[in-house]
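First comes one chain, alone, set out as structure tokens in the form predicted on its own.
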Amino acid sequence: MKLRKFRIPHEIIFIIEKIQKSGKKAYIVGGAVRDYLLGRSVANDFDIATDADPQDIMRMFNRVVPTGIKHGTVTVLIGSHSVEVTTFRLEKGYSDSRRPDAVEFTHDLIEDLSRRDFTMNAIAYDISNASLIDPFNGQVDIAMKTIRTVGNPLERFSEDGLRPLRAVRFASQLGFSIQEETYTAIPACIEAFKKVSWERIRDELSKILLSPVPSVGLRLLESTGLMAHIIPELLPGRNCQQKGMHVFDVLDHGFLTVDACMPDLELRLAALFHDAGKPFVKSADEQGIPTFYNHDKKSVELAAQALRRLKYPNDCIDTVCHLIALHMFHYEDNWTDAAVRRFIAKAGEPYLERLFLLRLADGSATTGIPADPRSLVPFRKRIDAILTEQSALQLKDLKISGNDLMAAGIPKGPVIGKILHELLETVLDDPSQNERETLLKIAGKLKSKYL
């Protein structure tokens, strides 16, 4: 493999050269080397492996954080970089299928590389002579676009239950295939995988969803059995056939909808779950045609359940569920301005663009033919016109508040909220009504309705 120039930040070079001047060895290892060999732009997260002890590193540099000193790792803070420096080590025992029970430091780089997960990640770069140390033929696997474990895959996956999911994630991110023996070992190591924390699983799933073609990883999750543990809510969609122009079953339709979305995590999560409820509400009309009434509500329920289990932040869950709940909107030219205002009010202006993108992706994944974005142009123009008018679309836009109603004699309590919502409905119908005195008069008439 022909090597191009490895652009290494001067801070990384400074760290390595300082370690070497102390009489120790130091190499760039891991993802930075892999990405360099792939011809990709290398991120700023360089990792360094050395035969220096963690205490040696802490004495050499001014700002060092003992992030994993028990396992030989410290983080050197230099400039804008946070560089993990890890002592060559051997690992023994993995009772929790996640972290080694014991770590033994070594002076042998090859021994250190042998404990790593995949051959493509077990390559070191020596800046002193611009050479690669590649004892497991990782360069060949990179050239062949193959993911292969270092040594026996059953052993590697049993040591760290996250590794099977990492294999799927790398396949999705890089467009690689998983070598047959490595692939076969994944379902055999599900029990080790089940010991991994939901937070770590969530992070890997998010990376799969943000990869160039997420369906590659999603299909691997399904075929290896990982999906049954991570997001079992989706599996009933397999072989659940749909009606009309739908070419794909519910599960493949979901995968392809994700592919058709821009790389926005919340949008792609919404795409993944938007039809998940269909198998649970599936019925048939008098002609035997499948129906899926209220599948949007069931999809929201399933998405919330899965995302809570995966420890996604509450604001992320709320956004995803909101997009799913409204993904079936159907605009027609005969909508009144009031109807358009109500749609904006219900959707919320910040969510409109992602709703449109989800709708287009949904359409593309129905037939496999990209949806024409021009189909939504008339609706977009109507919405833009309404937004330009700066009409009241939310309670906060009303020229009256709860305090005004209380000052007008309406007692504090739930009635205030009910009247404010009725006033908003009035203004959505006729924006000219959004004047303080007008609203107070209307509120006075509504007072008798509730008191």
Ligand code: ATP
Contents of the next structure:
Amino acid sequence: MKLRKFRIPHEIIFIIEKIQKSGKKAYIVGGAVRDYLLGRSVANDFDIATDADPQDIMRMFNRVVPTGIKHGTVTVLIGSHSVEVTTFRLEKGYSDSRRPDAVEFTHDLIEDLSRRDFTMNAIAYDISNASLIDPFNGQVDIAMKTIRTVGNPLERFSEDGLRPLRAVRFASQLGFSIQEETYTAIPACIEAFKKVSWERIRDELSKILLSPVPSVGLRLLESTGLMAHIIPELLPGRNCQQKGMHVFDVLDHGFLTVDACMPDLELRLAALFHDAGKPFVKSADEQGIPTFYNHDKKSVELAAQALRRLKYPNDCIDTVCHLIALHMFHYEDNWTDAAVRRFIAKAGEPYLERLFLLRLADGSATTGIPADPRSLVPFRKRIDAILTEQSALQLKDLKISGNDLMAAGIPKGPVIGKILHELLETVLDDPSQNERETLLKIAGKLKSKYL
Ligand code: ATP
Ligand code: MG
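Right, and the form predicted together with this ligand of this protein, after the form predicted on its own?
The next block holds the full complex; its first chain is the one shown before.
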């Protein structure tokens, strides 16, 4: 295959040449070389490997952050780039399966490449003569779309339990297969994997979910046994059949819903969990047809539990749970305007688009046939009409506030909130009531109800 030219930003060339002028070696390594060989546009992050000491690099450049100085990594900030420059190193002993007990610097590039995880990630590029240093035949594996550990996979995975998950993540991101020996080593190294921090697992899971066809990675997580540690909540969905329009079991339906969503992390997380509650609430009606009452609530509970364990930020968890809680919305043309307003008020305007996308993806993953976006057009039109009328949909849109109620003699306390909510209900039914004087009158009547 004829490769395109390796487009290397001039800032990267500047760093490498400066290190070389000091008499040391410097190469581009890692993902940038791999992506170049794949003919993909190279991500912004370039990694450089060098035999210069971290202290030398600190002295050589103006803006440098000692990001992992103990492990030989410093980050050079230059233009819009932040470039990790890492001293050639060997890793000694991994008693905790997470971090090497000690790192030892070396002057040998090949030794440095040999500590890297996969052959495709163990290739160095020398800008001085545009050549590749590829001691583990990574180029062949890239051409064969194969993920293979450098050296014995059982050893490499038990040294660092994150590597099995990286293998799955790369398979999903790049559409590669995991070479057989490497693949079978994953279930054998689950104990090492269990020692990895939830934050690192979360970051890899997010990359899987944002990859072009996430179900590739999700199925690998399941078949290798990683899923049982990461998100056991999903596994009861396997072989949980649904009947009706559904052609997939609950777990496959979840995976395919993720595939059918655009790459937005919160949306795809919601897709993954939206029906997770089904196996837990499954029952049958008189005809023996399966029912899943309140599965949305159970799915919210399971998603919150899993996402908290995975240390996703609270606002992400809240958004995902909100989308799941509302994914069953059911619009009919005979809805009144008040019902449409109540729906917008409940969903919140910023979430509407994602609820629609989730609905379409859910539909596609039910029948296996892409859902027709036109099915949502009538509801969208009703919503647009309500939004342009700019009526009150939230408490803050009311023409009076809690202070106004207090000034009208209603004592400070929970009653204020109750009355404001009732006023909002009134205004959702009839927006013309959202006038200060009218609302004060209604509040006066409500006062006697509560006090
Ligand atoms: P991307 O940045 O696109 O996710 P990458 O291959 O650059 O992919 P990084 O996490 O940035 O991945 O790591 C840079 C390089 O460091 C990798 O290509 C690999 O050579 C090495 N590396 C990273 N993590 C590990 C690990 N856990 N074990 C061994 N080598 C690793
Ligand atoms: Mg990288």
